[in-house]
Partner chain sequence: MAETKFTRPTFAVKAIPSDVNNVTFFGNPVLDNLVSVVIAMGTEVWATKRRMKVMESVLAKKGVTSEMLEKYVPTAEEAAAWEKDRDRFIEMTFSALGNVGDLTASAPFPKRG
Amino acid sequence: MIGRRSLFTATGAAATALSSFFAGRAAEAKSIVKKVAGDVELRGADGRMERLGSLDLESQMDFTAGFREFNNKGISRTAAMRFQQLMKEKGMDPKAIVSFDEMHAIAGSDPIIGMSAKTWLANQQVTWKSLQDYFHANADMYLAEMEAADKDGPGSLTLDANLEIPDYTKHEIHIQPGGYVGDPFAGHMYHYGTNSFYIGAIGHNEQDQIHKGTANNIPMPADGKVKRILEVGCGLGQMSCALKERFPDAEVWATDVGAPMVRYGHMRARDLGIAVNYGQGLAEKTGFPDGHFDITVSYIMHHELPQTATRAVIAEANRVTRTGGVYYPVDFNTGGSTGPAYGMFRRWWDHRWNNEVWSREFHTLNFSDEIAKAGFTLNAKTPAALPGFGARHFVKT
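For the sequence shown above, give one chain's structure in the form predicted in complex with the partner chain.
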């Protein structure tokens, strides 16, 4: 089981092998990305992953992926030991379970502890800045590529220029510059940035392995009928692509508040020949008819939402999912406003300084209870679709 905050965040599983970008190559390293009109593919593709546009950028990402693991294994361990030492000095049990306030009192501004956070964050900033600098320097070419894809298929893209974008979605979550809505290349940056995050946490995802595994584990409705599927907060749509590949005869709809996210997602799905319908829209107000979907999912969206929004999204999922349909919001386990001191430290700076603005709201919620309250029934026997995350197989009753 991995730490519950381990995916894009600080508590990467220490047991994963050190690995580089190339370890995520498709076995045969052959491109399966289709060459289509207007496509920019400067350095070829590796399976379903287009190679980054320059060798230097690829190497910068290789470094930051490696450093992330080094931080998780090396520098962090030193910080954890320092916590134990400080607790012993204060006459405390070094394994004591503490709150954030107690943790802060122990850590103070200890530089050894601080180093583990500072280096992790500086590395995260370099990851984003390298990507952003590259795409901005080549903005015209990459914007033209998206423009060519916007109206092309398979699949479709709908943008909503009149959408009122709630402030809570405008934060630079994970300190990604511009966040999901504020940079035209948010989707590009998120895709390549999270590749490196995945490597240090739960494994490679360059070929969408994690999303495919998760999509394949989403339970079917009891009657076996899957005609329409919805993913909300789809980001660049790796989960929706994986669902379409699993259910080729179903209509798959995928929405996200960030236009740059769905633009990139649509372009990528098109290049892969996967027909998903992407749209810019709010998870709490999808505009689909009542009972429209056989399966409704989200993938690590809720920990980035305030509690009020989470409740509104669950209510909307309940409205658009048909009776007997499956609702599966993949996300972290909730709970845990106390823990071992070092774990609490990581959780703290991940929230405060990695700018996971809403993670504390999510973790103090009983997410599964909230879903049950909205009229879904939990099938507690189904194991988690993404191992280490919450087991949340809900059925609309």
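Could the form predicted alone be given as well, to go with the form predicted in complex with the partner chain?
A lone chain is what you will see next.
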């Protein structure tokens, strides 16, 4: 009989454990994750975050999170200063707005700027490899855990084996091995890997703090009625869970093209006792009735889409959101193909080496204008969801 593990290519031995002297661990909270049938909790939970299955792996994730923060706050700042110095040497204003071509001419092969980029990338690669090695080495156990959760509640899970996966979704975004559709443990890797990313860039999110804060700031429809909520491109559904916690009497639906993502999201919501309905599907073709939802949201999804898909998703959001309902797509500010030199370099580098395939294309789009064209009215007073992210709150007219 073929064992579950035989379905996957071996990924080698687990990476050597590294010291966690950079980030340290936050004080452990009382677990709120419920122990349910078939659940794997080898080392318990810290609040709503199940601890990784080995101390070695947990230490590695502490290290990579700490090193990422060190890189962003130390090495990257040094590189930015070096960029300004190079501009001055060329007789340019360090605050000048430049194009991508001009940026390349400035950066060239400078070793300080190159070191900043290379160390950031290497740390990302170590993060993913450590996680992938662990979950693949323990594939039987973790696949069985998801199988036990698939038909359990609260909430539901719907998978579509016949769904045609668009090519634009198959890229290994953030160089995550297999991307969001090609590895059975995509949800597991994404959850623990992005915790590292948040610590290095914005702040801690182990307890979904950032998602909960964002969900709590979403404006309500003017009539105060919130019976049904949809999140498209939900990933593993942290925003969906936060919305269900804010609106406990509402139906919350969450869709993503990646089956591994919604499987993990459903399993996690079930462990937390949160009744979200997860489904594998396309954001541009949800299958829900016209005007079905009071609130429609997405969270940092659109910069992962080509412009044609973004426009299709906006049109679908307009179709499924009721008149007077709220559309709240969280994503980066868009500002064309020019900007401050070092920022342009980092954007290009992120696109080229971190496999943000559609990010540059997204940034050339006037995102808010595109949404307004579809029939939504912008509320310009919406507070920004996250640093560097656009403040966008639209009402279906």
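Just so it is clear, the model here is predicted, and its values are computed rather than measured. Superpose the two forms; the largest set of C-alphas matching within 1.5 Å is the rigid core. Residue numbers count along the first chain shown, from 1.
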Large Cα shift (2 Å or above) at V181 between the two forms, core-fitted: no
Once you line up the core, how about A80: does its CA shift reach 2 Å between the two forms? yes
